[in-house]
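First, one chain by itself: the form predicted alone, in C-alpha cells.
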Amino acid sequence: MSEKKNPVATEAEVTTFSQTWLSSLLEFLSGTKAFYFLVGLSALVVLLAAMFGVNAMHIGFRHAYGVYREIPWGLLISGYVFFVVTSTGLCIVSSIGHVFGVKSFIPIAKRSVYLSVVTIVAGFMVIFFDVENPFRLPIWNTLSPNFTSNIWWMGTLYGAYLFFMTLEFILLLLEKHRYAMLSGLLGLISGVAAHSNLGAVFGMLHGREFWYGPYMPIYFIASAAASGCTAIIFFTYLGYKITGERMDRAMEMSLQAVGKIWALFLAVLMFFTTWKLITGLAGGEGKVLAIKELLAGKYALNFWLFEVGFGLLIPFFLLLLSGFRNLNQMFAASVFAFIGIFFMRVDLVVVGQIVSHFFEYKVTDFPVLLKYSPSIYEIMVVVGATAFCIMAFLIGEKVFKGHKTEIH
C-alpha cells in the first residue's frame, strides 16, 4: 500500500522553505554600508514619526493637527487615500499577469503583490493615526457591525485584501501559482470592492457638492490603475539600480506593457478631470465655488501644475517620447507622477470641504470659504509612512532577491 502524500506540505519542501528563508536572511546580513544607512535612516524617521502621532493622541487631536469642526479631513486622509490608491493599484496590475495569465504582466507579479501589500499597511499607519481611538476600531467592526455605513465596509474590505494579498506573496514565495492565484483573485475583488467603496465615501455625501455623484467610485479605480503603472515602473526601476543587475529581455517586455496600459489610464483620467470641471462649473453655487478656487484660486497652484501637469501631461508625453521602450524617460515619468498623484489626493479631500454650509445663509461672521494648513504632525505621520515603504522595498529586494518571478 502506498504511503499517503500529507495534503498540506512534505518534508522535503519544509526543508526547502527553511532553506529558502535562511538563504534569504543571510542575504539580508551581506548589505553595502549605503544599503544598511538607507534602511537605518528610514526605520529613524519612522520611529520619529511614531513618536509625533503618539504624542498627538496625547495631546488631543484638535490641538496637534489642522483639522477643525469645519473640515475635519485633512493631510492624513489624504495620505491614507494616496497610499490605498496605490495598493489597490498595484494589485490591479499584478493580476492581469498572475490572475489572468498575460504572460508579459507575470514578470513584475511578485514585486508588485509584495508592495501592494507594503502600500496597503503604509495607508493603516496613517489612518491609525488619524482616529482618535484606533483600537476601538478592530473591536467594534467585529461585535457591532454596521452593514449601512460605508466606512464599516470600507474597513472590513480593506482587511480582507490584505489577508488574500499576503497570502498570495507567501504562496507565491512557496511556487503554490495555483493557490496564489486564487487568492490573487480574492485580493482583486475584494481590492476594487474595497476601493470602489472608499470613492463611494466621498460620492454619496450630499452635504459635499464637490464630493457628491456617481462619478468618485469610477474615477477612484481608474485612479488606482495608473496610481499602480506608476508605482511598479518606479520601484521595478530603482529596484535594478540598487542590485546592479543588468535588466532582462522579459523584465523589459513587461515595463514597456505596463507603460503602455499606464497611458491608456492617464488619458481616461484627463477625460475624468476635462468633464469634472464641465459639469462642476455647471452644478450648484456650492460646487462652482469650489472649482473656481482650484481652477483660479488659492488651489490653482496644486492644480495646474502638479496635478494636471505632474500627474497627467508630463508623463504621459514622457512615455510617449519614450517609444515605451526608453527606461530612463519612463522611470523620470513616474518620478513626476508620484508628486502629482499626491497633490490630486490633496486637492480632493481638502478643496471638497472648502466651502462653508452656511455660505448660502449668507452669514456675515462666518467666511464663505475656509482655509486649511496641515500641522508638523500631521507631515510627520505621512513623511514616516513614506520611510517605511521606503524601508520595506530595500529590504524586500535584499531578501527576495529582486522578486524574480518565473514564466509558468
Second form
Amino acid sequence: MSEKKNPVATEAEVTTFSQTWLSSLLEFLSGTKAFYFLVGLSALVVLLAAMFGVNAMHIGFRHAYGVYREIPWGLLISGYVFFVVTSTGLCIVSSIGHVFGVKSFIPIAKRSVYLSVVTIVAGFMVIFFDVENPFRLPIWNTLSPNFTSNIWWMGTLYGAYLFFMTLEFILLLLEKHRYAMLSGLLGLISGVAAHSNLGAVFGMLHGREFWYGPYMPIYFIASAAASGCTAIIFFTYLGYKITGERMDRAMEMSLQAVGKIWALFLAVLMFFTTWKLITGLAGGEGKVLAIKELLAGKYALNFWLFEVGFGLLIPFFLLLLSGFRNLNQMFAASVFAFIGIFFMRVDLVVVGQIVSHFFEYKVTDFPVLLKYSPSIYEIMVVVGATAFCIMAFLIGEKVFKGHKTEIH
Amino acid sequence: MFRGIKEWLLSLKNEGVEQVPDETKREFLKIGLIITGVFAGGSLFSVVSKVAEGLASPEELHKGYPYKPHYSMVFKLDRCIDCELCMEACRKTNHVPDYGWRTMILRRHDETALDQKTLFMPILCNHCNNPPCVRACPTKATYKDKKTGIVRMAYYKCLGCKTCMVACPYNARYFNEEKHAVDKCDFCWESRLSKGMTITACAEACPAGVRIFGDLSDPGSEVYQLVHQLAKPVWVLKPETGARPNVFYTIS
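Switch from the form predicted alone to the form predicted in complex with its partner chain and print that structure.
The complete assembly is shown below, putting the previous chain first.
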C-alpha cells in the first residue's frame, strides 16, 4: 500500500500504470487457440447483435420490436434489468470484502469489481437499443433534469456507479487499496441508490397496480444480492476451470461464504415472492388478473418452472446439498439460477403491463389481457450483450491473470 | 289507397340496431347530417350510464383551480354514436399518423346489460392535475403547462424511453416516428388554441355535442356548469390512481 499522502500521481506511478497496460496487452497476445476462438466467436456475436440493433434503429423500433403502444417495455428492458441487477449484486456482495474489510470476501473482490463493470456496460448496451433517441440522453439528462423522475436518478446514479467501479478496478490493479476502498464505497452507495431507483421506476407508477408500492425498491436490492452471489460463484468457478488451476484455500473459503449469503438471500426472495403473491391476490381487480396470469395463465411455466424452480428452489436445495463445500454443485446451482433470474426479470417487466388499461369498463377494443412476444431483433440485442459479457470475462481472466489478490 | 301502405308500415317490426355494423351506422349518420343538417344521434342510442365509475373528488372541484384558463373537457357519454369524426378531425389537425391516435372511441359491450348492450366511450389525454407521466419523465420532455394546465410535450427533449407511456393509466401516449418523440393530445394547443381558437378540433367536429371543451375555472362556461351540479352524475376514469384528471364524463 502506498504510504504517500499526496494523491497526485508521481512519475513512478505513471510508469507503473503504463506497465500494467503493457503487461496486460502482452498477456492478451499470449493466449491459446481455444482462447482466441472463444473470444473471436463472442466478438462475432456482439457484432452481429450490433448489426441487428442498428438495423432496428434504421427501420424503426415499431417495425423491428415486439413492443407496442400498450406494452412499451419488453425483452430489452428485462435484459437491461437483468444485467444491472447482476452488476449491482456483484458490487454489493464483493463490497463486504473490499469495502468493509471482511477477510474471507477479499479473494473474490477483483473479479467481482471487474465483472460489475462489464455487466453494467452490457446493461447500457441493451438500453442503448431500447431508447428511441439515445444520443439525446446525455444532453437532456444534464440540461433538463427532472428530480422527481426515478429514471433520471437511476440513469445519473448508474453513470456515477460506472465511474466509481471502473476507478476502483484501476486502483485495485495499482494496489492502491485505500483509494480503491473509498472508490468502492462510493460505487456501492451510488449502485444501491441507483438500483433502488430502478425498482422505484416500477414501484412509483401510480397507474400500475402490479408494481405500485414500496415493495419494488426493496425487492430489487434483495434480488441484486442474490444475483451477485450467483454471478460470483458462476464466474469464479469458470475462471478456475478455464485455466485448470487449483483453487487455493482462501478462495474456497471465500466461495463458501458467498454461498451462505446466497442461500440467505434466496430464502429472503422466496419469502418476498410468497407475500407478493398473497397480498396481490387480495388486491384490486387488475392486480389479481395479473397475478392469476402469472400463477395459472400464460406465464405459469415461466413462473413455476423458471422463476420458482430454476431461480429459487433448485439453487437453494443444491446449495444445501453441497454443504457449501462442493463447488461443482454450487456451480450447477448458479447455472440454474442465472436462467431463472432472467425469466424473473421478464415476468416482472411484462406481467406488469399485460392487463389492459380499460378492462374494467368491459371494453371490446382491447382484450382484457394483452400479449407480448419478443422479436428476433430484441432477442439478438440481449444475446449480443450476453456475448459481450462472455467475451469480456474471458479477456479479463487472461489479461488480469485470474484476478489474483494478495491479502494485506 | 294509402290504407294498405299504412298497415304494411305498422306491421313492420323494429329490428333494433344491435345487428347493424358500425360502418353502416356511420354512413347513415353522415347521410342524415348532410341532407337535413339535423342531428338525431343522442335520442337514438340514449342510455343512462349504469354505474357511475367514481365521482370526481368534490374537494378538488371546489378548492379553486390552479390554472387560468383551466382547460377541461366534459363528455356527454350517452350522445356518442361512434361516428369517429372527432378522430378524423384530430388526425388532420394534429398530423397524427395512422399507427397512432391522440383520441379514440372505446366500445363498451355488455351482453348482460338490461338496456342497450353497447356504449361508446371517447377517451383522450386526461390532462391530470397529478400526472404520472410528468413525474416519471427524466428530462421534463413532458410537462404541465403552468398557465393552462395542459400536459404538453417538448418533443426535442424526448429520449423515447417510453416511461411516460407505461406511466399513463389512460393509454393516451404513443411514439411518433416522424417527430422522434412521444406524442399525445395537447387539447389542440399547438394547432389551434395558441393561434387564438377557443375549441379543440375534436369538440368542433363532433356532430352530437358529446365533447364540451372549455375553462373549468370560469363559472360562465358550459364545462363549469356541467361539472358543478348534483343532479346528474359526473365521473372521471380510474379515480383510484390519484391522477386527478381534468376530463369528466356525464350524461346529457
